[in-house]
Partner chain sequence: MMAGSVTNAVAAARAVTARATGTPFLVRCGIGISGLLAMLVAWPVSLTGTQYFIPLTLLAVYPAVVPRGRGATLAAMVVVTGWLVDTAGYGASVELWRVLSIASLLYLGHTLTALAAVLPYDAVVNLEVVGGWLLRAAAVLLVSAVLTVVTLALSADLAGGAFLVATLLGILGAVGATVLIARLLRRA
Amino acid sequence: MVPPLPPEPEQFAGPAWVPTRALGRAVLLTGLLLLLGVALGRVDLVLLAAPFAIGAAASLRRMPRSAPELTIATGDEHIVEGGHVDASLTVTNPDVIAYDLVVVRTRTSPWLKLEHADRPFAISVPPDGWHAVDLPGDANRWGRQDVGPAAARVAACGGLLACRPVVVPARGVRVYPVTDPFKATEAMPAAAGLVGNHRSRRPGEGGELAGVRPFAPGDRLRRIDWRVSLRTRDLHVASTLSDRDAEVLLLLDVLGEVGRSGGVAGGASVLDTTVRAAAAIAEHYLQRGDRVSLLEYGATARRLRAATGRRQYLTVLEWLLDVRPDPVEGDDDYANVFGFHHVSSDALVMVLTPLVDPRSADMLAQLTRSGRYVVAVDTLPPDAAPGNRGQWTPLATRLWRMERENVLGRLREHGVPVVAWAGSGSLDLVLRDVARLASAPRGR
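Kindly present the structure of this chain alone in the form predicted in complex with the partner chain.
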């Protein structure tokens, strides 16, 4: 028995090429003029039809058979906010005749400022060739920014035949958040308790000698091994193994988005500040050999488990690209949003929150009550205010601000340090407080 042949896709896809109104016009005028010419015995009318007939015959002597191929290329390099993006649309002509006109258009994410991306491009493609439309531009905000979906519509045979539009799905450009430089010189609150009997194998600040190596820029002066340096007449430093093994949990409040994001050069919304600050804090602690985990305070409660090293830093950046507002609707019960079992008892919990939702303040208070080391980073933009809806709006805004200040004060009373994110060194003061708190007996 002969197995049935697999069906060809073209049999079901219908004709990709359809005649245009221009072909109908050419055929109609040719026929009409010929008919009139013969009926009236007027050679001039036949001659008026000649260009239409010759043009149609010349254009249709060879017909297209296959549909065009469209691809979106975005480049695979590491792009940071404000960086350069090289996107391009390539139309390939697998046919034996030229495409007289290809109209290519694409959608793009509003945060990608690509040159002329809002306009269609009209190009021609030679037979068995390709033509690329370059879309250089800048990426203005972190996240997965789409180039596409793109569509191409082809006219061949002098505009007498047109192809049905070919549409390709969007391609994402990964734009990583720009990290504010962040340095915290203060000790980790739980570092001493976690060292135990096990030394880390990771080089870093510590007491265990790992070896002696030549001095390099960035080494601390007190690490210089003077005896070796004198003997070799070159500066050498004693490198040590890290004895820090603390976990930092970055808790990202994504219950809502406040403020208008202006991209990398404009104002920052809550999520902008949250993501950029999380990236900076994670970079800092991962470089120092700590373990960093991330958790979203939202409906889905996305989680990234604790790990260390550069690989974890790249994972954190990738994880942060998918941060978006994730509200929990119609449920005031904090326990349903977020479970304590996700938070390690020895971890330093840094909560990045705008403190707009009352549940965020409750969560902070509960975390502190349960004995975690908590630092709240206020991510609300200073100029954030609701839209003006009437004469009472400014007054209501002032009331809301006062109430929020009240909540912050009460949180501080509960022992939750709240600090506004201001980049480098903004957390030093509160980390010192947390470290001091940690040295006190735990529990209540």
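Alongside the form predicted in complex with the partner chain that was just displayed, please also present the structure of the form predicted on its own.
Left out here are the partners and the other molecules; the chain alone remains.
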């Protein structure tokens, strides 16, 4: 039998309160005056040291025994770009003596414009009390922004004792993207489910009239068309098209970032446009009862399964907070490696891409060849251009734009509709053409 191991000795933790330089100077001066007074036989030096000794003893008669507590509060957890943020720092004093001076400082995300967050605060906290420092401000960009980390340094006993710095980790603030207005009035190219608001090409129970046909066993009596039946002297029923839901796959191209983000009130980068457009499209189709899924075209290929309802919309917003540039290095054939076997053949695939990386164009061509219904949404900012690095930069920019226009033209020739994102109604024309092509008979 193996004997149990002896318990490990507990690591020694230093005291929370340590003497300050002021206490060291008081002790040094008092000792020096007493030593000189005794050595030289001078009473005046002893009397001169008495105030320092008495003052230090009076201040240290009641010493703090526990460290202060520092907490970060961020208020409302559901904040939209441009919304108000109510952050605060709270210092709690669990001791029975007052804190003479508390210096609090915190770091914040550059996209959270909090008042006075860039300078330290000096406050005092009463015994067994607390003091809060309010940091109101605005959230200027979507994402998971941080308030903190924060640190507090406390002095007590007349400044003779100081607490070791109390540091607390950052508190995250979820800032959801503002949804650009988007409404697509055109029909979906295909629908698969049994619920929803879109017209299906399959007969069934619904509100869209498909035609009149002779009565057959199993037809409901309320479907009998009496006007046609009386005219033909045979029973006829009105057949309808079933109302079905559609699946919308939002494919986000995150191979790179182009442009500089200026927040909700400034310029938009590619990721800004991509995330805000995805949120708007998902909100629109989820409100109509359709199923929405999301997929990243990047190294990790994050995926959100298809679902419907209000809960799925909140999940989509939460998923979009983690969108980051996810480049793929050293793989020129990534479009074939990525694979689209998990993409439904009846799903409407809306690809949000800046079409800067050549692999994005290959991915669109592969999706179209596989028979999917594809719509490419161009998310490149209109004023996107590289920084001026010399006299040849304007010429290089023109050549790059010409090459990109050639890529767009080749995609359109191969049946890939490409449309720039412009908010409400910008995809209606493309969706109408896709629905028209989907309704046409397919060759075998």
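Positions refer to the first chain, counted from 1. Since the model is a prediction, treat every value here as computed from it, not as a measurement. Basically, rigid core = biggest C-alpha set you can superpose within 1.5 Å across the two forms.
Remark: with the core as the superposition reference, the CA shift of residue 403 between these two forms stays below 2 Å. Residue 417 shows a C-alpha shift below 2 Å between these two forms [criterion: core-superposed Cα displacement of 2 Å].
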